[in-house]
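Consider the single chain below, provided in structure tokens and representing the form predicted alone.
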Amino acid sequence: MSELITNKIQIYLQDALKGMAEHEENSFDLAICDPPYGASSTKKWNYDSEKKKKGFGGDWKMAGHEWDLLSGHEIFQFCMAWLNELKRLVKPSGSVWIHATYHNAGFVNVACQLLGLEIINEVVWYKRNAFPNLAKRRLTASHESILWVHTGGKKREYIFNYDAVKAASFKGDMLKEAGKQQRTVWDIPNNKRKEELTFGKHPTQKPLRVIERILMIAGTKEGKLLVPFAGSGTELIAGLNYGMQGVGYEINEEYFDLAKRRIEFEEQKIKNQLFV
């Protein structure tokens, strides 16, 4: 088994149900999980992807990985799995977010209500730069929701830093204002910075954006994050940055090694400025 161990950080190329079965209950202050959707197809697109779409941001590339061909019985099974083990391992006092869209989210919303997880808040992240629609036979779909979870019962322990997220503005963002309440749509564009991609590149590969305000509204200082679906490593290094302890585990090994270089980047990069 492949691992990257630091200080701060944890990664490995593992399963997540088995890495995660090998920590103890309440190990964790705060989970965030962009599992397979089931939203790939195989059917074969006429897409010249040399035309560039303008103010989008580059090429667009049509969804087709092997890892997010699911059925529908397959994503409601994998739910309940890696739902129970969140369950059994985020403390009452902490939180899970989980990334979800049509393809996915009914599956979740009910393996949380069969497992008793209750759902705080389901955030939808508008994409105002949203994958154009290529058949034309749908409306184009400019959202993914963001479901807030939480583990501790009726006594609702979970953290929430109602005052930082109040009082911050985020650039770019149209909808929010400093000193007003942070509202259920959140309106980050999908594009990712250079330095996100200096190494390479996920297909589904969330903004840093998103995951730090996730980490402003839920995160502890000196917490520990759990990230099952590792990717390449973007919420891993979210929560280095907001000073936060991180495990992950990434089954694919492409994305394990673009995951780790990345974090090795940042890592270094923090100790650099120690030194300035």
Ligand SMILES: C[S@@+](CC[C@H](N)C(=O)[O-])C[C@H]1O[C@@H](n2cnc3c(N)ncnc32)[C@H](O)[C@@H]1O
The other form holds:
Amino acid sequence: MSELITNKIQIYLQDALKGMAEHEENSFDLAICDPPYGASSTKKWNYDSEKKKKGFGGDWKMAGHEWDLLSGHEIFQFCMAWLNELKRLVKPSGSVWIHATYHNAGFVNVACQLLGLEIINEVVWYKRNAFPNLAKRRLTASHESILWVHTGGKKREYIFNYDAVKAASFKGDMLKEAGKQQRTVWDIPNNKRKEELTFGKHPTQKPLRVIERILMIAGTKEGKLLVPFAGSGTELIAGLNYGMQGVGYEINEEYFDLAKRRIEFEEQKIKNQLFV
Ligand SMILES: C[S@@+](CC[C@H](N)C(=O)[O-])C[C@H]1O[C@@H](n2cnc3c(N)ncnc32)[C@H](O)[C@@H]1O
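Let me have the form predicted in complex with the ligand next, following on from the form predicted alone.
The next block holds the full complex; its first chain is the one shown before.
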């Protein structure tokens, strides 16, 4: 198994369920999950072998990522399995953040309720610069949901850095002013800064700014962050810069290598700053 282990970050080229099973309960202060959404399709869209519907003939490929090809039933079972592990692994004082689109949001919500993970908030990440709908058959998708849930039962001990986020304002977010409470709609453009793409792209790479907001709200300095679906390493890098240790899993070798390079670069940057 390939891995990168540094003082602060561990990332493994491994199935998250297998990797998470090796940790003891209550080992983490926070988990940030960006799971497969089941949004991909490589199905043929011929509705009849004789007649082809205009625009739907042949191999209609929306976003054929192999890791994302899950049926509804598979997504729900998978969701129950990894959320159950997170319930075991995240301390009652911690919390779990889960990215979702309409493809998996319902499954995640039901799974949380069945497992007794209380939903604290549903955040709508509004992407002001969303890509237009080229087929002109739907509204322009311009948001994603992020569920904030906790594992701690009725005591609600989860960390909420209320004052820090209330005091903050964010460049370009027209919905948040310094000194006002953070609302559940976050106005964060989907574009990445140049340095986030230096080593290559992941098809569903999150901008660091989204994860930085999550960490400001629920991060623990010197605490431990779990990232089951690491992709290009965005969540681990944001955690590192916030001052957390991180453990992540990624099943795809290409994305694992990308994450590894990004993390190594980021760690070197921190070291260089220390010696200036
Ligand atoms: C939505 S993407 C995460 C993207 C990430 N947030 C970023 O900014 O780069 C989900 C990732 O989970 C990985 N994945 C899917 N199933 C997995 C599993 N069972 N264990 C570990 N990683 C998995 C995929 O290869 C994919 O890179």
